[in-house]
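This document starts with one chain, in the form predicted alone, laid out as structure tokens.
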Amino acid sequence: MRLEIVTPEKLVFSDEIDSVVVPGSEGEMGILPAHAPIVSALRPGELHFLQKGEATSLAIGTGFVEVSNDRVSVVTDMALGVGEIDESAVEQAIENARKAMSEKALPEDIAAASLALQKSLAQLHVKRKRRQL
């Protein structure tokens, strides 16, 4: 099957590959060839998928994914691999998503932190897990 994986700013994927799993925003969501059409939203966590018995890890945002047709197609605004990711940059960006979360009042602003917060700590995940193989 093909997934595709595109952003706002590029394509940031494109080929056959034997399975893929996903952030669904009810949980994973494994997709293998044949899998019944579906339109699911996306949560920020770790995207990853076989190809040619090879794994690949992304940290990805929010979004939505399709499957249709033996293809799968995310939509997400952000998509970055172990190499895009450094992690002191991620850790300076949790502490300050956390202490927005604490400092501020409107709902909107705890809302953007925290989702600032998730995206952080799946780049995170997706990066230490990485050094851990």
Second form
Amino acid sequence: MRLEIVTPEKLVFSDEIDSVVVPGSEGEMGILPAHAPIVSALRPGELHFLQKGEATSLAIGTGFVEVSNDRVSVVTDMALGVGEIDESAVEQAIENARKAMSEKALPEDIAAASLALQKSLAQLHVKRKRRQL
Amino acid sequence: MANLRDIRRRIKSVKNTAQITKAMQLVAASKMKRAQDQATAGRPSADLLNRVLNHLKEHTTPEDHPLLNAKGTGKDLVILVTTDKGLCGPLNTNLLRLITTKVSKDADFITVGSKGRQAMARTGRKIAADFAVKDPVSFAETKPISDFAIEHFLSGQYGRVLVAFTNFVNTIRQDAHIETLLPITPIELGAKKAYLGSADSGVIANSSSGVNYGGYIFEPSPEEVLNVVVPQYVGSELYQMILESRASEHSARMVAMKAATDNAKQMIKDLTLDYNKQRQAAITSELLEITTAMRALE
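Would you mind giving the form predicted together with its partner chain, to go alongside the form predicted alone above?
Let's see the whole complex now, leading with the same chain.
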């Protein structure tokens, strides 16, 4: 089964894998080879996949996943590996987002801040989990 | 006629200018390379989006999503992508001329780049918003622009959203271009755009031939998926257009600076010739004076 992860900026990952778990909008979704064709929306969260028995985690933003012909394609606006996440910058971003959510009155501003918060939390989640292992 | 010292001074100043333009040329060349690489790196994502939209098209109708729905009424909103700095040849001029001929007077503008903002302010056009985009461009910076455009389009204020940008053809040719961003017409959906290049990225193979998509599952629903995919599509399209403009800017600057450096070199040559001639003339006349004086003394 082939996994492709792309952002508008680059092709992040493209290789054969054994299985992948993506943060679908309706909950975590595991995909194994020969999965039925599906298109699902994604929410910010952790994507992890197994390649030759080795697990890798990525923090991803919003986007969608498409499965067809034994090919999993993830299109997202953010995809960061553990090494690419700067913990202090993320914490700062979380603080900023929380502040913006408590101050701003406009609903769209709150929605934007909440989205930023979710993305930051996803990054932090991936980073911290890796450290505990 | 200029005296020797004046010529020497001019040669020195032209040399300095040539050094600067040469440096700018080299900087622009490396930035152009990076911008082109960036544009190429974004193609897999564009290909993939196109493929998914092609599948989705068969399961949905334009009525399912407001961004696919052409209302055809209301003003135009133009996203004008220009450079922040000058010294890049006729790039901005060409684009702005296209604006004056092709865009109706009552259109509103979103400017990206200070040259466009200044020009629109000067000609008395209405600027709805101004966005600054750094170099190199990141998707995180262009996303708010497309979100802003989508939001205003959905509010019903505007009938169309256009993008005026410079299409990068090759190093010596960049074309000013106006493209419709919204509404997305169903025919356009999933079709390859000219500016995305005809070459396939090669990474993602096209699997749309001979496969039956009847069994597709949409989660949570086709409408919800469209809600995610379409804005992403619009965002990545705008990002690509801005990348094209950036690549154009740097190559135009490189070419302009190359011409400037060549001109300066020619000028130095001419001035040096002038300088030597005058120096020789001065020596000759000095010698003449000495000989005459000696003769007079004899």
